[in-house]
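Okay, so here's just one chain, in structure tokens, the form predicted alone.
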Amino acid sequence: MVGKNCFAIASDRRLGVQLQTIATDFQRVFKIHDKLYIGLSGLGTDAQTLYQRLVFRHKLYQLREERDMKPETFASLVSAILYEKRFGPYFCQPVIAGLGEDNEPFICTMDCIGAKELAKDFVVSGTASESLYGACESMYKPNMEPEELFETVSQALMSSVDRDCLSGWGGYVLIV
């Protein structure tokens, strides 16, 4: 979700196989650099593999260009990597959030073959996406300050995962 010169990215902590819970402390939000994060919902092993490939590509970009990747560029990279594997896809739905030029927030999400969905307010993915859409639409206000954004995202996440039996076990909210 986007605020005034800031963004929030959040996830639940559950790792499960169908209805069986395997872990309650699984990391789904990963740091690419100080102003760019990616959240990977979906199959846990695919999320970890995709994250490792993205870190590798970002480090190559840093060596070649001598700067960090812009969020728009990173979104195109993620889309290309996912599309490469379209016949045997990574079962992940990435959410990319970052601060671009002049600390302008950028958010987007993709399906498992890399089709981008850009937004100016919020994006969601995962098993609780239907209830997250409703909660975010009802709670979102433009130009929220970081404290208000944290509270809004936390409330939306907790109310949504309570309605979905395949997600939960706490939440992780990051404000940049």
Contents of the next structure:
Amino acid sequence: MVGKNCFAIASDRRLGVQLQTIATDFQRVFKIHDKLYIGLSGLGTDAQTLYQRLVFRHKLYQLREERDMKPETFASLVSAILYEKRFGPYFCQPVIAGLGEDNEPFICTMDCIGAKELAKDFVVSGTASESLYGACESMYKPNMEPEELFETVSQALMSSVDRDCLSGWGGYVLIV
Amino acid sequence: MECVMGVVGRDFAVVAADTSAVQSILVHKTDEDKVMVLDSHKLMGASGEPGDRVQFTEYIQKNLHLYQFRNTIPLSTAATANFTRGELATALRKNPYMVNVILGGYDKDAGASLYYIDYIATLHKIDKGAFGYGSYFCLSLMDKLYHPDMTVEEAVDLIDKCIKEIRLRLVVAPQNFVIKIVDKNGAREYARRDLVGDNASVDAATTVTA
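After the form predicted alone, can we look at the form predicted together with its partner chain?
Let's see the whole complex now, leading with the same chain.
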């Protein structure tokens, strides 16, 4: 979710296999660099593999370009990597959030084969995505300060995952 | 039908598994060791397709030894877990290994650690975990009875309670189990829990014990 010169990215913490919960401290939001984060919902193994591939590509980019990737560039990279596997996809729906030049927040989401969806306010993914759309739509206001953004994101996350049996068991909210 | 479970205590990790080798309705043997000692301070309990289980765990063990020969130092538990996950992930979309792994190890700096790696290469560091139908009974028992920094006796007692529950409540339950432990002194077999077979005590079948 976008705020005033800041963004929030949040996820739940459940690791489950269908109806069985395996762990309640699973990490789903990963750092690419200080001002760029990616959240990966969907199959745990593909989230881990994809994260490793993206960190690898970003580190190479840093070595060659001697700077961090812009969020828009990174989103295109993720989209390309996902579409490479068009006929044998990674079962992940990423949510990308970053601060671009002049700390302008950037968010986007895509489906598991890389169809980018840019937004100015919020993006969601996962099994509770419909609930999340509803909660975010009703709670979102433009130009929120970080403290208010944190409250909004937390409440939206908690109320949505409570209606989904496959999500929940804790929440993780990051404000940048 | 196959169960593997693991628990982390104070500076040690316990990995237990059933010891039945089953095909359809036949029990081939009741003393099949499914917790492989990877090296001096690592245990890999594995369940799944029998051929894959043996081949995969031996493959990991030999590669671990190779690393040690080449680099004169052993691989850490975390690195082993990530290597195992990498092998499973690479094979996943070609010729997957149908093997679920509980990896327990002890490192001087990191202490005891336990890793959950399922057959589609989902890796997660855990304090307690289990695979198989037995996990439906064990995980909730562990949630209730586990606490951090348990002693060896408490941890083995927890495993024994899980074994008792599996024997009681799982249809076609495995009867015999092996419990292995890894701590600063190394990885070794701690105990067997045999109800049937050559090593079972004479009155095992008539007393309800762990």
